[in-house]
Amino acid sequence: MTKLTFPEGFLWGGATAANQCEGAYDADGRGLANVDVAPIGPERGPVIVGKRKMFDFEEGYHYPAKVGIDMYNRYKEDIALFGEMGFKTYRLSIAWTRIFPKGDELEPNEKGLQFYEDLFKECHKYGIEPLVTITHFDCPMHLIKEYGGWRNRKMLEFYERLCRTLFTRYKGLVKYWLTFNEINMILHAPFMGAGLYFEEGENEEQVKYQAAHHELVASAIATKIAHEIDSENKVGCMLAAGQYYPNTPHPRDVWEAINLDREGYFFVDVQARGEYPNYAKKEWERKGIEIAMEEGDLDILKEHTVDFISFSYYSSRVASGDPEVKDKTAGNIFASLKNPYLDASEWGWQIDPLGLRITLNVIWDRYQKPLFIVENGLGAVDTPDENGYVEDDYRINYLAEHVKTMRDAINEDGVELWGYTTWGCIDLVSAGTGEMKKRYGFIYVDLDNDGKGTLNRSKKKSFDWYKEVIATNGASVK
């Protein structure tokens, strides 16, 4: 009979992004980030891939980055909900540009560093162990502008220098650390990803395969870092997951989803296993991209690996190798094509929670490393009554089947499996489109797509539902 608890110490929470959730872009000394300047709206897609320079604010748009839902201002009374509920971890981001307004100073900004110590501080007031991303998609504009985000070496002194000054002032407020949110991402929204905008005629792979380079090694030096400044501290990667089904049993579709899976993994075969996979060498040499390296690159790599390995699931994807086969899901920067026998989100995401057992059990087979799921949840249309009071019956089932999966492959299949933090616990814009109606959150915050409401805080059904899952440690998901 299955167990209906997960491990002693299963580190249960949530999970927000800094430019999704601050706001205050410009508060004390805060400077400008790619992702404060891409807009709600049919501009947001080619600006976040690179293809519509909006280096700044322009005329006509709205950037919901700027406000977010203001937890800058806001995130004691925040942190006291996610008390509330029991919260084990939160998992939170550093705005990069709090720190290093420009991103290239040598002396970092105290009242962003103080910032992040006091919002460290009131975490663990409540027992939560802050969980931190160091890069989640943010980019200082500067850094862009000057040297042309991470295609540029110079980026690695950057962001070596951000990882020490983090490393060093948080020592025993901060243990667990991600170096680069969904790393992958740097090949599908290369301008959120990495900072890069292309110019007419550049060979975009090479641009994006030498700034992956960049960003493995700059991960592998931070990996370093945090071991030699507290010997406690656990480094993770993070990747967008999600395993590819093939379309039919044809061996053409099996070929199409190995090699698409490996997109992805490539990045965790690096951060991971401390060496590029062959498929990737030969992948580069078929196409022409050489990948400019510097002498000991290849060492730091495979030295310095990380951790444990975290991820984001929200479903899985079908692959074909017929090109004739087209029918695609909607709304997600990961389309795929759509799978039959999956009912979908109002945003067209398929939701597949089997197929989280699926990815964590590809993962741990892959690497046998500790595993931690920092991104999962339903982004939906919550509609409030008079009080803000949001029946989420459809976002309660959604996680609670992913939640029953998850134990599965912990007691059935014995992946080893830290922990598991929601995605957008508190309602926080979207990455990909910049709506505040799609939804994630246990709590429910009054603001709408156009930056209107009140940005008062009200918990949903669910906030109750998950403070029960984390009290009974799982054992309430039946």
Ligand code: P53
The other form holds:
Amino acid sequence: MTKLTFPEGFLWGGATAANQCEGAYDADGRGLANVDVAPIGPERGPVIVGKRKMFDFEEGYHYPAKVGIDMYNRYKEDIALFGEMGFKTYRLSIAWTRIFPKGDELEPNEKGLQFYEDLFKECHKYGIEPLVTITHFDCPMHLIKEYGGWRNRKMLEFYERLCRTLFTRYKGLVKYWLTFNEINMILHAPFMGAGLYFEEGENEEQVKYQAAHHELVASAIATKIAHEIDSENKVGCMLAAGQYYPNTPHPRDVWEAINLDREGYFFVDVQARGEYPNYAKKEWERKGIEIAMEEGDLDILKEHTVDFISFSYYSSRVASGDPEVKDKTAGNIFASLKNPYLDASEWGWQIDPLGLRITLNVIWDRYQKPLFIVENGLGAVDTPDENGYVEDDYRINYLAEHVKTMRDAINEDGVELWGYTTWGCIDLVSAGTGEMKKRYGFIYVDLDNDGKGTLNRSKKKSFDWYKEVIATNGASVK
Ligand code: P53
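Okay, that was the form predicted on its own. Show me the form predicted in complex with this ligand next.
Full assembly next; the chain just shown is listed first.
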């Protein structure tokens, strides 16, 4: 008989990010951030990749992060619903600009600190362990305007101050931390990922890898401080994952798949093994990329590696070394070739549950550190009835198939996995498109792409389904 349950203490839950759900963008002293000024619509793409300069709200655009789903004011109701589902953990992110509105102040904003303290206490009322992303794409606008975002080494100081403030204030309330959400996003959406805006004619790769070095050192320093302040703290890195498959058995396709995987694993190689991998150093050499480092940087990276590796997984990817093959899938920043064996979501994201087992195994084999799936889910159009109820069997199917392969990775392959938080456990604003229509939640939020709606919450069919999964520790998924 195959075992249907997950390990005891497995951390089931859901995930959100501050800028995609909190709203209240200027409440209680909060400052403006890069993630606020990304509008819905055709300009969003150019803005988040750093090609269209939009450093403030502009006339004629709709900015969904301003209101989000108003969680800033409704978090008690929302956490009560998470509690009802039996969440063991809730992954959320801190809005940097609530704590340091401009980013370079010496003293934090007490109202911002109090907000998260109250929120964490609310979680603990229901036995929910917070899992906190220190930065989920957000960077104070002031730091972008004054310093150029993560291209500037000064960012280390500001980030360190943020981390020290958080670890000190929330000692005993939070023990799971992630330093940077999807750190590899810096390569694909550098304005959203790291506050990078490019000037005409600039060597973008040089800037991106320099900024990446700053983030990697900042992450190691954060890990060091977290452990010093509380030895109970567990710090993880976070990768937008999804294994690359070769388009054909042609060796050049296999080689391309390896190279594209390395673009992402590069970050984890540094954060989990503590060293820049040779393949990256060689590539920088070939491309004339020179990374300015200070004395001690490499020691810090070596000495303060992460305790666990977390990642998001939505889909596998396909690579071709053949320049003629260009049939790209739509709708994802990580544009990849189409895999003819897979179905896709309404946004063209290909659905591959076995790919999750594959990704888990590859990462486990490579690092031998505990893993945590901190995002997975299906973005879909939901049609609620008059009571706000959604019969979302498509979402249940997607999640069930992924729960099964994750269980296989643990029970059949021996992968060490600490937990699973589904993305957007309550409907929220899409990071990639800014839409509300692209929903991931167990909880429906009455709000549309234009910002119209009552903001009322209601349970979908998947709400009770997930509640059962958690109550049976996975055994209800057959
Ligand atoms: P959305 C692609 C594009 C943008 C963000 O994405 C992404 C990805 C997927 O790798 O990363 C994460 O909202 C991110 C979340 C985001 C989620 O994927 O475009 O960490 O903030 O909402 C889903 O459907």
